[in-house]
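A lone chain, given as structure tokens: the form predicted on its own.
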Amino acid sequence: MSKTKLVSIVVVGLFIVIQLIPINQSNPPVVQEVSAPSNIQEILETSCYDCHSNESVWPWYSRIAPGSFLITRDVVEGRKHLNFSDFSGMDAFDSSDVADEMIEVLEAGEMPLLPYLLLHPSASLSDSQTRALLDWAQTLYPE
């Protein structure tokens, strides 16, 4: 057997293999929405609920290993840093500390991800929208 196939046998089995890790991609219950304008209700689904709510949507290639640990760190350290299911019952302090967080990681366009939106084209952010967002930020702890 050529050191290429042994290789290529060895690969596919690992993949094979760590398929059988399970990874908890469930939802919890959302404990309370985000009280938000319309508009901006609408902009944080369609960008940022994936990442940063309980209502997150799992793809089929979110099922895949290694893929699969890769997208589950994100979405469990998104809803770390700030999640929309459990937002309104923060205290001001709290509340002051994650809109300083949204308006720097807006303006410094950090956020969507870019590995997010290359399988998301449509939660890209316009220019109008970010402004939108950074203006709703603001309002959440006003100075």
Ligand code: HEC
Second form
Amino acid sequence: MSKTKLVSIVVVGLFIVIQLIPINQSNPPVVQEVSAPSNIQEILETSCYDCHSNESVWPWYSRIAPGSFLITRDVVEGRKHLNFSDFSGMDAFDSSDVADEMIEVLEAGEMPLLPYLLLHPSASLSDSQTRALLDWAQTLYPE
Ligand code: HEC
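Now show the form predicted together with heme C (HEC), given that the preceding structure was the form predicted on its own.
Up next: the whole complex, starting with the chain shown before.
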């Protein structure tokens, strides 16, 4: 067998084997959804919900390893930091924390994450959407 053929067989074999590694791409139940005005809700659903809610959409390519590992990690990490499906039990400290973090990432233009934007150009925030989210974040600070 030629070296090239052997290498191709190994690569294809590895590709198949990694598909068998279990990954948890579940959407847990919505506990208590964030309550935001409808224009804000729309932006959050379009640009943030895939990683920051329990209503993530998992497209076909998100199921194929090795990309699936990266996508799943972003969702797991994203939900850990901020989950718009679980705003239950937020005390004053939590709300101001969310407000602080929202303002920080929006001002830095860090969200949505770049790789995600390449696959979902429509999730990119316009200046006016960023402004609207920043104004909304201000309302999260306790009185
Ligand atoms: C592709 C998945 C993805 C999308 C889409 C996404 N995020 Fe994130 N987000 C993450 C991940 C992963 C983290 C945690 C790691 C990090 O900070 O990079 C995070 C962290 C955050 C944090 C916490 C930052 C901190 O300092 O702890 C905030 C706030 C946030 N995102 C807001 C948003 C908003 C608002 C949107 C929509 C405009 C959004 N994200 C879209 C994946 C995503």
